[in-house]
Each structure stands twice: as C-alpha cells, then as structure tokens.
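Coming up is one lone chain in structure tokens, specifically the form predicted on its own.
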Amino acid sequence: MPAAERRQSPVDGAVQEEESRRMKFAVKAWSKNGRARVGVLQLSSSSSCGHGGPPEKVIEIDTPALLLTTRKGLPAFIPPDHLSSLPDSRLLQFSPMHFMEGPNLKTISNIGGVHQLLGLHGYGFVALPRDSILSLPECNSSNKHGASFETPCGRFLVKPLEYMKMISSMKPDLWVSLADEVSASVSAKRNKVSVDRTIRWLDDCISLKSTDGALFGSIVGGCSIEDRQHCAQEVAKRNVSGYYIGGFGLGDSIDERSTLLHAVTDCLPKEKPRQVCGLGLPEEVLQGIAAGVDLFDSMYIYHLTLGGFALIFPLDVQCKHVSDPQLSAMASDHTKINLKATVYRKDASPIVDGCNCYTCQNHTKAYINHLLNVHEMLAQTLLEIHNTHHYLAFFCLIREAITEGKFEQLRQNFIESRRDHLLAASLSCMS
C-alpha cells in the first residue's frame, strides 16, 4: 500500500508531533494580487541536549530568506566570528556528501551532530544532498538503488539507507529527502523515471527517519509541467514539514522556469514552506519569490566571490542602477564590479558608499584589488562578507516590498533596469 494511503500509526503521530514542535511556519503577508509572501520560520534546536551543550534555543527566520551555502557547515571564506555581524544569517545549508572525506559519521554522532561539531548553537542547519557547488547530481550514473553525486572526493552512489544514516548522525534542524535530480536535456522517459524514484525514495526516507529534524519532501520533474505537477501532488500527500523544489539550475531556461514554478506551487498547501536550489541571480530570486518560494541558497555569492566580483546594485524599491562609464566597462549588467581590474588599483572608496558591512567600513577597493592580485585569501574573505551582507539586505528589501504592497514594482524596476543596461552595453560594443 502506498505511503500516502496508509493510516497514521502511533509512531508516525509522535514523529509528526515532534516535527511540529521543532519547526513552525506562518505566513504573515501576501503581495497584492500575487503569490509572493512574507513568513516566519521558527526552529527549536535541541540537538545539543545530552551532550553538554547549551539548552534548547528558538531561532526565528523571516522569509523569503537566503540560506548561506557552506562547506562542511561553514561558509567557504567567512570565519565563524564574523557570522554574527551579518543580518538575518541564521540558516546554514550543507551537504552530507562533504563529510565523506571525514570526520566519519560515528564521530559526528558521538560529538552531538553538526551544531556541536561546529559550536554554532544559535543557527539552524539545513541538509540536502545537492549544493550546486561541490556536490552535483550525476543523473547518468544514478539508478534504481540510489542517486549519484560528483564530489571533490569522487563520484558516490548514495542509497536511501546510507543517506538516512548521515542525517541521523548529523542531526540537522531541516533536511531534504533524497532525490533523483536530472538535467533539462534528458528524455521524457528518463524524466518520468526520476519522478518515480524520488517519490519512492521519499517513502523510504519517511520509513527510516527518526524524530530528528523536520523533513522537506523533494519535488522533481525537469521541464515537464505534467511530471512536476504529478510529483508535487504525490509529495503533498506525504507527512512532510515543507517542500524542496529541485532540478533547477541544471540546464533549464529562465524563460520557462516561471511556468514550472507556478505549476508546482499550485499543487502545494500554502501553510508549509518551500525551498528551491539553483536560483541564484537576483532576477531568478525575484522570479522564485513571485511564484511563492520561501527559501533560497547562496551559491551565487560563492561564485561571485571566487571570481573577484563585488555586488553594487542599489537597495531600494526603485532599483535604478547608477549610470557610470567606469562601471560599464567593468560590469555590463551593473549589478557587480570586477575588483581585479586595474581601474580600482588607486580607488580609495569603499565597495558601496553607505554600506555598513565590515568590509566597506574598514577597507577600500584599492586594498581588495591588491589582495586579489597577490592571491591573498583575505580578498575572498572580505568579498564574501560584503556580497553576503549585500544579498541579505536585498532579501530584507524584498520582504519590506511585499509587506508594503510594492513587490511587483520592485521586480519590474529591477528587471527593466537590467535590460536597459544590457542593451546599452551591447550597443556600445557594436559601435
């Protein structure tokens, strides 16, 4: 009998009650005539209990929210003592696959999970197999037994039982069920297989899970509206606390993504949170929020930082980008600047005037340019602090716009401004 048709056992009821205590979500405001929404996600982290850690702590996250992408639980370049200086940065996302090279699961479990391992008790941890940076789905190597992932340690086939052992040892606050995520180029037959496997693995994860952490059910379906809707409808029948919309950022087109996102969220209950992976650009985030998505990853920040780029787009509802010939040469889309460029070698100004992040308050473009050119890792630290701070402020702006009924205005102004600058840059190159 399918899991969705089973009667709830006393054990299932106890698990559901424990999950509702550990995680609560409420929608506070909706956009005018739209699906964008502001909510509050509340986590009660108790993973440290019994291991000598601090008592249970309640963490509140305003949504739409940005999850900080990490490597083994910490951002790639931001040290732990700087995390508290970032606004609204209480959710850290990691992939259990990163820990395959050590420490081992038994050690992590004995320590008390990722909260105890990292000493970060005031933060919520979200575990999912894919992270879009170091743990990428390899659909051609996945099979009926498990999902395949490319990692820095090689390719791994992860079965539901092995995955659940990882989750039980790491004790995250939220975790995503194992999914067979495929690229946009696969055949219709392979796409349907990915949906069937993902639903089956969700049932396996539910049957194998303990009471630790709230479960987000994975939804896949590639570029097929019918497969996406079927998967969403099936997952919505299961006993899950929220939803993970997967399969994006794997060759799909931004033009067709809005239709796919709306098709999925139409099938999901409004009272539960939705997370998506693979939407990083500002316009992609706005597209996801317009469809009713609540949680996003920050892999965009990681890639910007590695490339030496700093975010500079304006943080107001008008979103009118500054017209500056110098910026046109360095960043044609007017959202970022390349601080490796020689034009910044003697620039004594901060990255963004008025920005109150640690980097802008203490350092100049010239200094970061120097650090980048001598390959000093402090450059990435300062850039990731600024980029994360700037993007978190962008999410704060979005929440305010939704509450004030100005979200569509913000979105249209941002997209139109980007389009105008891209057109101007292309005409400049042609002349």
Second form
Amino acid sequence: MPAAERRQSPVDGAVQEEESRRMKFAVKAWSKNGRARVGVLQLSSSSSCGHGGPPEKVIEIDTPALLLTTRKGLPAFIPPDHLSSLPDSRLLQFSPMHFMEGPNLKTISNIGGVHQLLGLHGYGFVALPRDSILSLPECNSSNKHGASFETPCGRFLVKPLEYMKMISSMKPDLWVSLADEVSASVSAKRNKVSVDRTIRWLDDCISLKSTDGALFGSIVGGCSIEDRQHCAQEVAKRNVSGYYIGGFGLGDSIDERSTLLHAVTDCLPKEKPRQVCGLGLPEEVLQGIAAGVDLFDSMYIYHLTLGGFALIFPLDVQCKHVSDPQLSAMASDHTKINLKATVYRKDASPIVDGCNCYTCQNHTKAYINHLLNVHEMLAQTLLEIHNTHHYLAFFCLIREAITEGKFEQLRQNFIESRRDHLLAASLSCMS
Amino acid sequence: MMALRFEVLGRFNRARAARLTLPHFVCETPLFMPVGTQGTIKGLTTNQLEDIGCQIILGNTYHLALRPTSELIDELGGLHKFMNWPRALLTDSGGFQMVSLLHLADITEKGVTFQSPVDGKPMLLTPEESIQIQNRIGADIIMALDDVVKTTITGPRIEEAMYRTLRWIDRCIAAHNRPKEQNLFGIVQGGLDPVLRDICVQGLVERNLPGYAIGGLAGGEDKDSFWRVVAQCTAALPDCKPRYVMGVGYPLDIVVCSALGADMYDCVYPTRTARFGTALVPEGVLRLKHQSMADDTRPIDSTCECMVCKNYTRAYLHCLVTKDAMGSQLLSYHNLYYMMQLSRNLHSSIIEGTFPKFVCDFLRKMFPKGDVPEWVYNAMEVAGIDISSCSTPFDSKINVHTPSE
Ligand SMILES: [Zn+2]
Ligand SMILES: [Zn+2]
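What would you give as the form predicted together with the partner chain, now that the form predicted on its own is on the page?
Now the full complex is given, and it begins with the chain already shown.
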C-alpha cells in the first residue's frame, strides 16, 4: 500500500484492516469479578521479510506475557542459540535508541530490519523507546519537539519524524509511539504538558507511519488520576492496535499504582492488548495483571542476574515455601537467593530442584558460585537462563490461575507469603 | 602405564592424522585445545563448546588451585563433573602461570617458591604437589612441573633448567597416583639449543611417558628458531605417542607444526583476540571495530558454517564488540569454531592425501600477494610440502574482498 494512502484519517477502514492483518489479539477468559484476563496475541511476519527471508510465519503468544528485554535486540547474556530452549519466549523487546551508535538506519534497512539483523525469524520484536536499562527518559531535557533519552552513548533528543525513520528501518512487529515520560516528582503543570505532547506525538506517528507493524499508543499522566484518564481517553479515540502505559517505575510508589492503572485500563477498549514498562517485581507484575495489563518487560531479570541472584519462589497457586531453616539463615527473601553467598560453595544441587531449564539441568550452585567468585561471564549466562525460565513459568502459572478462576487466590497467597517471610525475617533479626 | 591410545590413521611425510582415545573422549588430531582457565570459556556454555566441536579443554592448575581449590573440585567429583564437561580435559602444571603472573616467583631444586596472592605468605609448589593437585582436579592429561625459562634467555640457566626438568620428571612420575585414569605428559625443555633439546628428548623418552610436550616456545623467539626446535623434537620423539606444542595458537603456526609432525596445540589467542574485537578468517584477521565494518552486511566469513556467521552481519557485530558481553561471546564462538574447523581440515586432508593442497590453499588465502614468509618456506621444505605455487600472487579474478551484494 502506498504511503500516501496511509496518511488518511485515523479511523480509515483500510488502515484498520492492515493492522489487524499483522497482529491479532483475542481475550480468552477473565478473572472472577476482576480486570485480569488471558488472551492470545498473534503476529504474522509478512512483508518485513522481503529480503529473501523465510515465508510468512505466525507466532502465537499467550498473555499475560513476559517480553524479553534485550540489549541491541539480543538478551544481555543468553546466547541466541539457547533462546529456543526457553518456553514461550517468543517476544523480544528493544529500544531503537540502542542503535544510536550503529548500525545506521540505512544499513539496518538493507539487512532487512531487526528480524534479519538478529537472525531470529520465529520471534516477535517490540520496539519501545524506553527500556529502564540502556535508554532512560530524561524528562528535563525533553521539549515540545521531542523526547530525550539517556543512553550509554550519550543523551539524545528524538523527534517523531526521526523516531518514525527508525521504526520504518527496523521493521518491528509491534512498536510503541513516542511518549514524554516524566518522573513522579514533576509539577502538575509539567505532568499535563507531558500528556499533551504524548497525544500530539501519537498523532504525528500515525500520520508518518509507513510500516505495517502494529502501533501501540502511549499513555502517560504520571501520578494524576485525571491526567491518566484524560490521556487514556484521547489515545483510545485513535486508530491504534494496542496501548502502552508509560510513566511507571519513575519514582512512583507501589501503593498508589493500582488506582492509577485501574483508572487507565477502565478507559481502554477491552479487546485490545495493553503493555507496561517499569513493573518488574513479581508483586508488581501481579498488580499490573490485576489491573488488566497483558505485556511486561524483563528488566527485573537483568538486575537480578547482575546481582548474582537466582529466583526460587514456588510455582504453584498455594505459594507455600518449603520451610528450610538453612534458607532463612542466608541472604534470601524466599523469592530469590544470592549465589555469591559462601553457603553455596559446596552445594552440588541445582538452583531449583526439578527445574528443567538448561542451567538447572546441567549445573550446580557450587559451579555458579565459583563463576561469580572469579568474575566469569558464564555466571551471568547461566543465571539469566534460569531466571528467565523461572519468570516465564511464573507467567504461565498466572495464566492458568486466571483461566481456572484462581487468580485472586494466587495473588493473595503470593503477597501473604512474602509478608510472612519479611515479618519472620525482621523478628529473627530482633531476637 | 598409560590411559590413552594413539592410533595414526593417515600420514603425509612427517604430518600425521590420528585418533587419540582419552578416558573421556575419542579425539582426532591434529587438534587445537581452547583454554578455559577457571573451568569455563568466555561465557560459552558447554553445549555450545560441544557444538563448536571442542574435544579437549585446558584448565589452569594455578587458578583452579586458588579458586575454587583442588580439594573442593575433588570433593565435588572432579573438574569434568564440576563444570559439566563430558569430553576431555588437560591441566597444566601451574609452574608457568606462576612464573609469568607473579613477580616474586623463584625456582629452586625443591620447586617453585612464590608469594601467595591470597595472604602474601611464601609458598612452595613442588613437582609432587603439582601432580597431587592435578590428580585431584582429574583431567585426562596432566603436565609435569618443568623449570620454565624464557626462550630469549641464553647461557647456563637454559642448561640448568633442562636438567632440572629431567630430575623433576622422576619426582612427578613417583607422585602420580592415578596413572590408569590420567596421562602424565613430560615437557621437553632446552631453549633454542639443539644439543640440550636432544638430551631432554632422550631423557624423557627413556621414561616411556604417554605423551610429550614441546615447551619453552611461543615466548618471543624468532620464527626460524621456533620451527627448527619443533622439527627437531618431533623427529626425535616416538612416532606412536602424541606430541603437544605448548602455547601455540596462531593458525599459521598450527599448520606449520602439523606439517612437521605435531599433534596438539593450546592458546588463549582465539578468545583473547575476540575480546578486543578481532575475528579469525582465512585471510588472516578481521578487525570488527574498524570503521569499514559499520555498514558491511556480509558475515564475518562467508565460508564459515558457524552459528554466528549464519546469522550475523559484520555491521551488527561492529556495534556489539568491546561494548556488550554478547559481542565477545559471539566472536569467541566464531573464533573457536574457526580453530576447530582448521583442526578438522588438517585431520581430513592428511587422511585423504590432500594435505599439500590444503596447505597451499591455506597459504594462498592468507598471503594473496604471494608474500609467504621465508620461515614458512624453510619449514615446509623440511616437512616435504611443495608450496612453490603459493609464491605467485593470488588470481585477482577470485578477489575475496568483492562485496557480496
Ligand atoms: Zn532452572
Ligand atoms: Zn563463523
């Protein structure tokens, strides 16, 4: 379809058609009296593989889903040939800002976009300007022309036109419109400005659109319920395939977040998918899902891995931890352990007994403890594999719980068992 | 007593292709052994190392004895089990690492004295202790403690070191507790002096060891001296035992040494150079940091079958190397694949009787202008490989540098 045709009114039927051909989403079940839902996101890689790529492939992702956060399109440490060993890890997220230091857009376009660039054809790629690791919104430097991001290779002001050039060269399956994400501490005035800019930039993105990747409209509004609702209502009027809820994880508190998330999702059409950034901890993920969010990123896994942590929390609705006196004596909060601890020096067992990830099937805690001690990169590779595997399994558990009507039970059990352990830990500190 | 079988399957003059059966793996020689100093190689999983075709991995005794300690490795069932590597392992004696890494290492008749890097206390590594540590680590091949001197040193110190190495080999043999499971290799010393090298070879051969290493090379000596020592030792060492040239890892050196009858090599070069963004290719090296790579949509090496070359462009790797962990992982993967493919090609061309053609093709790609170094000519003459056709410049019609698209 020629680009000129695409720049028609936002409710143009042909554009709508085009987008739904590339991405389909269907809600399969709702939690009892709640907003949490399970669904299926279907992606078909079509014309983006015009450079002699494989024929059209349909990727199905069950939601709620974990998107793997990447550096320049690949996981930080998991080698690409190990990706297929992870269950349902078909969605990768990247920030176009990662490629500020190259390859240049023309080269990426010549190679055929991110699928070709990264040699991952059976995977869906989601482009999101911000990623909480390498590309952080810098709201003080953003202005009416564009959004500013702090990256390892400097600070960049990105205007909608430039952003759209990146998107059309990189050809992701899904992409998020440019947003003016601000921290929780900005003034009410600045917060309102961010909403206006974000809506205006969404319109710019829609009118400049020249790829058939599905567009998610950005919703901001910081910690103001009115601003959040206003932004969500405006974005809901636009012709978008889904929604990105931004502005979280930037100094806001977990306590006020449910109210804000509910205010947003209540304004959105139920049949379209919703993505969020900045919610990483298991309890934050549960909070987001309870508000009706479908897609999350995995930057939490990245931070855990860098710190030498491995996830160990039980993967069942009861969330009953095996009472292990040894565990409480260690650096552990019962959801994770730190493998740097000397207690694992001679531990010949896997991170989690019965875990069928590559790491647990092949390596012991003692070996990972050694790798961490001598600063060998394989430690991070093995930890990222296990942690990603574990978190993907957690998402699978959540989907089952929603389907079986046990989501609230799972959420309550998880939060209570965390609270019990935090309490027990504080008591043992006092005694 | 030995825990290996060495069967020569094919020859071309002095070069041989063999099957080396070790307790944990049946290897094919000539072979390159990647160095996994601390029980791991640069972020690569053991599955990947198997995919690459690694047969023997080298562990460094000095590092492993410090962390996690040989006692712990022993308690957890040996290094194979500790790092979950099902194939063969080799450990060095620890002496070379001490002498090269520690300023305060000193060699006496008792052993290598050094200052503990942990608490600064004086420590002593005796031949007996080196073997006991290696017995606990449990590699398929263990190395005798030798008196290492820089090849560039001359004078009586070389002679002293050679004789001490011979005295120490008996202490190593006597201390070796697991000869049915581990193969103790002796190391030929003697600097660049043919007389000393000869005495050392004879002395070691009398001990009837499972295999022999040629030590004290790859330390900055000139290439002509290097290959002559290798040629002298391989000619004098028993035909039915494996020969290992220590610390050699440049592809060209491996091809020359294999032509002269050596079988095994080890070097940190392929993985170290990967960390700095350099890829090994038939033409020599490719510096991925170079600006010309930024828009190059070709793979590192279009003839390479590895996972990296099948999926990634030079342009993408250009923006990863030296910045992201994944860059060094992917480049190490390719470089090790290149070394293992070189080993496989040496093995099969010797068996198929096409070894001289393989050598000529190799040299033509590496020296397209026909400027093959003098020392390579000299070595190949001794090896009985005619490479005269390589001195004519490579046909410009098959220019390897033409863009693919
Ligand atoms: Zn696991
Ligand atoms: Zn390759």
